[in-house]
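Below you'll find only one chain, the form predicted on its own, shown as structure tokens.
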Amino acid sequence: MKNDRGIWRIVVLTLFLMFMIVPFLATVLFSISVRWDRTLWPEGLTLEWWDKVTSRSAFETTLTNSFIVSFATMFALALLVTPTAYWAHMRVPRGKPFIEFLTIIPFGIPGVVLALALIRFYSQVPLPLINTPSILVAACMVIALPFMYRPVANALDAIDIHGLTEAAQSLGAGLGQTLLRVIVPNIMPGIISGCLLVFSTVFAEFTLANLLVGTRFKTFPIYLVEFTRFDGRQASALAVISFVIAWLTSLLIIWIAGRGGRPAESLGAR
């Protein structure tokens, strides 16, 4: 029985890896093919399409814009959600269902509806936010809120925040010190998971970027979609670049978080 289970696990894992890797490898192969529409395999290989899409000035501009929006949204949500979730768990546990309900709402709001609602609302108030990156970051914060809140909330549920807080306060730490020096190190895996999910979500966001800022602050997904209209090979090259950038950035975030030190030990156990 154990051997059968081991075999089934290997089969399932192999099929899952094939399901995830084969489309990516096919995209890579298509992006370096001279032509691939008449035979089973590409008719020659070339890096011409990669050279064309990366040599344009718009490539660096859109890539930089996407990084700005992604990191701004990621840091803003981390600063907003972490203390809010901690406060809800500590002081107002009855408010947790309400907060969780708010985090579910973005899943039911299409990007088009959200973008049009923001344009309609901010066009009526005397704030110069329309057609600026600020409104794009604000919109991305709304749709990415669940991806930051849920990992942080799960991390808070996994530790004894009441015991840690009481121990820290008994040693003279204030609420801010307790959060930064005791709670945050213990829930860092949850914060990092949320940051990775937010970054990957925002970096690939097309609908909000196209409707809210468009060509005034062109992001990488808009640049990619423009190529799908006339050359799929160049669009495939951009898709591969987008995946690799998201993957490398995720590894970088994990590495930086790992150098920050191990989670703080439970003060209650001292």
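Numbering follows the first chain given and starts at 1. The term rigid core refers to the maximal set of C-alpha atoms that superpose within 1.5 Å between the two forms. What you are looking at is a predicted structure, and each value in this text was computed from that prediction instead of being measured. What changes on going to the form predicted in complex with its partner chain:
When the larger part is held fixed by C-alpha superposition, the smaller rigid part is turned by 18 degrees between the two forms.
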The other form holds:
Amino acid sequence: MKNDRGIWRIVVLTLFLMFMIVPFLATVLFSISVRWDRTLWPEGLTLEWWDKVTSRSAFETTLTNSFIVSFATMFALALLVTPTAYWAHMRVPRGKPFIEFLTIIPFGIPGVVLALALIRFYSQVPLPLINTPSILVAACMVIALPFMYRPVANALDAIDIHGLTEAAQSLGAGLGQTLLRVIVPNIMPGIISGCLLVFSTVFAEFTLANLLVGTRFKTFPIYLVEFTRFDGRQASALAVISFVIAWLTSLLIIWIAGRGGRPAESLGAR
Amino acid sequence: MTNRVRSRKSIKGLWAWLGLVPFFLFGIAFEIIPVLTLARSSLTARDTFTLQNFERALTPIFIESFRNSIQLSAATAFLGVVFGTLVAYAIITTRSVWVRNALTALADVTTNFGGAPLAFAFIVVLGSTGIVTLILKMIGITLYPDLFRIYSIQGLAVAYLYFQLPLMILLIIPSLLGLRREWREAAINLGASAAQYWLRVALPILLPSLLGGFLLLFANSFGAYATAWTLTGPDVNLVTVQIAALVRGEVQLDPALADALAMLSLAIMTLCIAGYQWLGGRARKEGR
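Switching conditions: you have the form predicted on its own, so give me the form predicted in complex with its partner chain.
Whole complex next, starting from this chain.
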């Protein structure tokens, strides 16, 4: 009886592990294969596809563009969310439900609908936003908002912000100093988790980039999709890079969460 | 006296709200107003209120896109809930702490992963010359072209499970950990079989979490676009694929039609997320 149950568990977990790992390993192997579509094992190994795809100028441009959008979104969200969350926890607790409402909305808006809504509104108003990387950053801020707010709010819940603020102010610290020198260092694990979640979400974002700026400001995922139609082996190298960036970022988040701060809540935003 | 103090305090409280203005401005400018613009234009034609945009959205091709999207989402959400709960249970009952942590970390890492790289990885594995396809052929199962194609809605379902399964695992683990050992022992002592315990005791307790998980997974799949676009292009008729096509090309020709489709899918998504929030609140209350 006991043995049977053990075997059941091993089978389930092995199948799960294979389902999650094999696609990644196969893509890695495919990217270094001379040819792998007729035989069970690749017909020879090569770095030719990696060489080819990384030596194109578009490779560097799109990678840089993706880093620009990801970092811009990350910093803008950290600057917007951290003071707001602190202020709401400290002085306006009744504002929290409104803030939380705005951070739940993004889960209910599909990327294509958000892109459409932004285009429809911002093409009517005289603001130079439409078709620019700025609107892409704004849209990415919307979809990544919950990923920034949740860890920061959790971190604020976990410390005694009233006590810390009073102590800082009785020692003569102003509001800015209190936030920067006292609160922020105490909630750093939350802020960093939030930033990393934002980074990995935005770096992989295809829908918004494709519909809002398209070829005017090509990001890495757009470059990858173009290659899947035109050269699978070079696309596989790009896919491996995306996998590695996403997985490393997540592992970093888990590592930070394990070292202190609470685990970052993550919800899929596909 | 007290009145004056109170009014001074409430004025101070009002001033404090000013600190939240930048955040609210952002939310209003990039969430609320754009969505309201969509809603308004979906309900107007030649500056008058009308439902005719929605009538035009209910042509066979768009009805089919909603049917496909709903079927795909329901199927992957259902499979995600069933297998996710099974794997989650296997994970939490594993003795080795190391294995438990590693598998939870794997779910954490993979649940936010999707889009083009995922689609491409599944082409490598299950495409017409993919490695699993070749292995299955060797043992006598020929997938292509009749049994299965990765570039179809069934193929999409397999790829979607790659992010649905880990999401369910992460959602359900806290609820499974909330099942107390004593409840099981009490049920067994009262003469219940293991099956009766699961059906009569554990399942009703888990039900809000399972339903909430289903709704969240449904929304997660319904709104997905990048994976579908990379894998099947315009071949599979999904709502998000239709809306994206209208945004890219024909939006100038018929903007109100895209708006109507977008509002319909927003309605479906809102129901799912609101239901998930409500059930989540219930599950948390019962867990206390």
